[in-house]
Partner chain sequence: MASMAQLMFDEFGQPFIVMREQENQKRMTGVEAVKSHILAARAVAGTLRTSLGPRGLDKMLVSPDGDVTITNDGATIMEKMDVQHHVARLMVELSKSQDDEIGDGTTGVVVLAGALLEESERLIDRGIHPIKVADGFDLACKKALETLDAISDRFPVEDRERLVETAQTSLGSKIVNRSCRQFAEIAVDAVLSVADIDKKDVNFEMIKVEGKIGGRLEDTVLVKGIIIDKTMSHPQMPKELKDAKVAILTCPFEPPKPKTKHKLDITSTEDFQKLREYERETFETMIKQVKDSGATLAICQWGFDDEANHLLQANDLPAVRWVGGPEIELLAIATNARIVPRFSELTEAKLGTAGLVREITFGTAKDRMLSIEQCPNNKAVTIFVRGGNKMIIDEAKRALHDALCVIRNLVRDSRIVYGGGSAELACAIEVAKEADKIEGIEQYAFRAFADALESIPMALAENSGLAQIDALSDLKAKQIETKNPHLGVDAVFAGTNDMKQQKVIETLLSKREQISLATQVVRMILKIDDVRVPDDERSPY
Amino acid sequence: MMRPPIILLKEGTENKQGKQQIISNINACQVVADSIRTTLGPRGLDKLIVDSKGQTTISNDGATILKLLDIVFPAASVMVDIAKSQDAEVGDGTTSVVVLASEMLKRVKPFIEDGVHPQLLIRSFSKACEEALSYLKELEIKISGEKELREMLVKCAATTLSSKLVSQERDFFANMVVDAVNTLDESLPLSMIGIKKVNGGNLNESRLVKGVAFQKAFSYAGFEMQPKHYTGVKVALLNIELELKAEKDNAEMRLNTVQDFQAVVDAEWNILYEKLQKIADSGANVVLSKLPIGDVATQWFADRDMFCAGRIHQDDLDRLLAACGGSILTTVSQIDDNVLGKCGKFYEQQVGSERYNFFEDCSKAQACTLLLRGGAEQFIAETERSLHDAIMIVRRAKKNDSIVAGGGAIEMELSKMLREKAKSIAGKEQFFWLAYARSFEIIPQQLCHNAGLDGTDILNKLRHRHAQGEKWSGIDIHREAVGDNLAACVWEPSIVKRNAITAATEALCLVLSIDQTVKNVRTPSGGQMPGLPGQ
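Can I get the structure for only this chain, the form predicted together with the partner chain?
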């Protein structure tokens, strides 16, 4: 007797479950990792991605590439998420976290195929992760002392930059980044480091402006008559439109006689002139506003040898505020000397094909601007991303002053310690621990692979050295050999590694714990369902 089938889900719904589901998820994650695998390390290569609008991006940053790949496969997006979280949390190591996670997945695949219950794996992996973190804590080296701290920051920044496009200039940029971060106040707000990109010029013409710099705003006639050079500057920061305009938008006047006409016009002018006069009386000699400053005001200021610029970006104003003090005013009625920002020098200068305004020697000096130069737009964009990574690293390292050696050294050491620990565990969990330990070796292996070195050979040497107790030996890419990376100054903040290990393990557990995916069909109006074959 045939029973009618029970239809549970709408037709077309994709429903996958069981062991196969986990395996195919693992495969998908590996595809994602494969696409950024080759960017790892100083010999890592870049990816060029052209999106559907024709925008070209050239990048080496794992998070950026994954974002641009536009991944739709549900489980694979976990990989994108961990890269993003690493980016948000520490800003660097986005590629290594993905590579690490995918390697862990690869190592558990045989277990799943053999029928081990995912929960068992998850449990022992979580435990192993905790163990790894505690080893990391033992291994990390605290840095203290003013001078040592700075050196440490520079080295960490240089390590990050060594895998980027700007690697040839890494010392130059590393110092620049550290100087930039050092100007900030306690909370190290990222927004106080302005990054301005100017096409043209050479990379090492980039400079750090201890103060604020921004591109000359759109100007009205009269602007060129204003002085462009001041010392002992008092800056009025406004959020006021200094333009002749209707004071009330939806008011309508009914005039009875023609004489009233003149009176109304005069009144309007006077409103503006009063504002201008008040600003001038306050002693300010540079007037900046977020809103437009009209031609009348421009000429009025020019007449009084004052400088003005309208339509300044909010970020720039905020940085000026942090650098020069004062406050942003929304009315001029109470303007006086106290609310003005003060800085030592103001000038306008040609940078590339643009004219830039510079504010330097600021009274509070808690903001700075990096002025980047470079040959092509994509080039500077990538430099900006690289510097962003370096800035994030320095910020994190400043708060967490402990480091580990990079270049695969720390991974090899953790792997060794976990392996030793595994031997003390009875039962089949031992295999899981060993697998977890093995997966750390992917980082040095991938580094070798990208550099065109013999991975097996180098890895053997590394294992040998670590077994002998040389806990900081890693790959020295430039000499293409094995060496002590602590002495070679390949340093990374330990927080990067800690976060990477946690994130990768969590991603692994997440993927393992999914045993069913139900994908609903989209309503026809919603367009084509991505990921559904044959539609």
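So that was the form predicted together with the partner chain. Now I'd like the form predicted alone, please.
There are no partners or other molecules in what follows, just the one chain.
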């Protein structure tokens, strides 16, 4: 008697499993890596991406590109996740981590096709990863001394910026980024570094302001009469509307005499004047509000030699609050000297076609603002992303003051050490270790390919140098030759490499452990809100 078939999943559900599914996932991850492979290194090319709204982005930052790509293949989203985690954790090495993970998957693919169980590979690769990280710990160089530490931070920032659009000005921006991070307090909060973009001028006109700077807000008549320069500043930060409110359309008021009407009008004016008087009595000489400050209040402050600005962005107010102290007030009934922010100097200055307000020598926390200049809007946006990476690297390097040589040097040395270790392992596991060791060579190989150099020739020279014990030999892209990258100051914080190796190995293990993908059938409305009746 025939048994009836058991229908477990809804009709139309996609269900793929087995060895073929693992290979399909590996192929998808490699396609993702191929889309950003050419952006690696100083000679890496840029990608132009137009999103669904027609917004254009030009970038060679791996994480930025992968965030903008609308990847729908389920397993391939792992690559996007490791790029995002690398960006959030250390800020740089996002392309390296994806390229490394892709190469590991490529080396593993023949073993899967030959019928090796994925768990054997996962176990071997996890052990090899631990071994690589312990070798990395032995190789990293600690930096001590104030002057040496600053030099190290500048070189790490310059190495990061060498692969960006601003590579021609990397020394200028590296020093600026290090100065910016050094102005912060011990916890190095990223939110205390503001980046403002001003179109026009050239990159060299960009500057660091040791304080808070933001664009001049919309202002009413009377603003030009206000002073634009103060020392010993007391700042009132408000979340109050200082202007006369229009009557509501449907409001009704029954008045018998003209005096009654005048009393109502006077009451409204008096409420506003009382608020303004309390602010003036508190000793504040700069008044900033998130909400509008009207023309009457602007003129009133101008008559008393006070500066005011309304419609200030929340993030600018937050930085000013953290930098100058005080508190953001929603009422002025109890305003006094204790709730005012304090800073040494305030002035207004023209930057390009815009006017900016500057607050310097802030009393409480240390904050700074980077004013970026440049021609095209996309170019300034990419400069901002590049500086964000450099700031993250300098913050990480400051907390973990150990470095390794970049330019493929550390990868070749780890590859050599893992190969030597593999020779001492018996059985087929030796092949898995060798595959893991070989995958590190993709970084120098890709650097050569992107620079138009002969990858095979340079890789052979690197293997020869490392076999002779020259552990910091790497590619000097600018000389188009092999050299000592530690002496050439191509330095990277060791945490970038540690994070990249860990993330790439975890992604590899995750992709290998997926042997079945079940994709449920979409609802008739496509997961969107159902249409209204009659649609």
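Only the largest set of C-alpha atoms that superpose within 1.5 Å between the two forms is called the rigid core. Positions refer to the first chain, counted from 1. Here the structure is a predicted model, which is why all the values come from computation and not from measurement.
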Superposed on rigid core, D51 CA travels between these two forms a distance in Å of 2.4
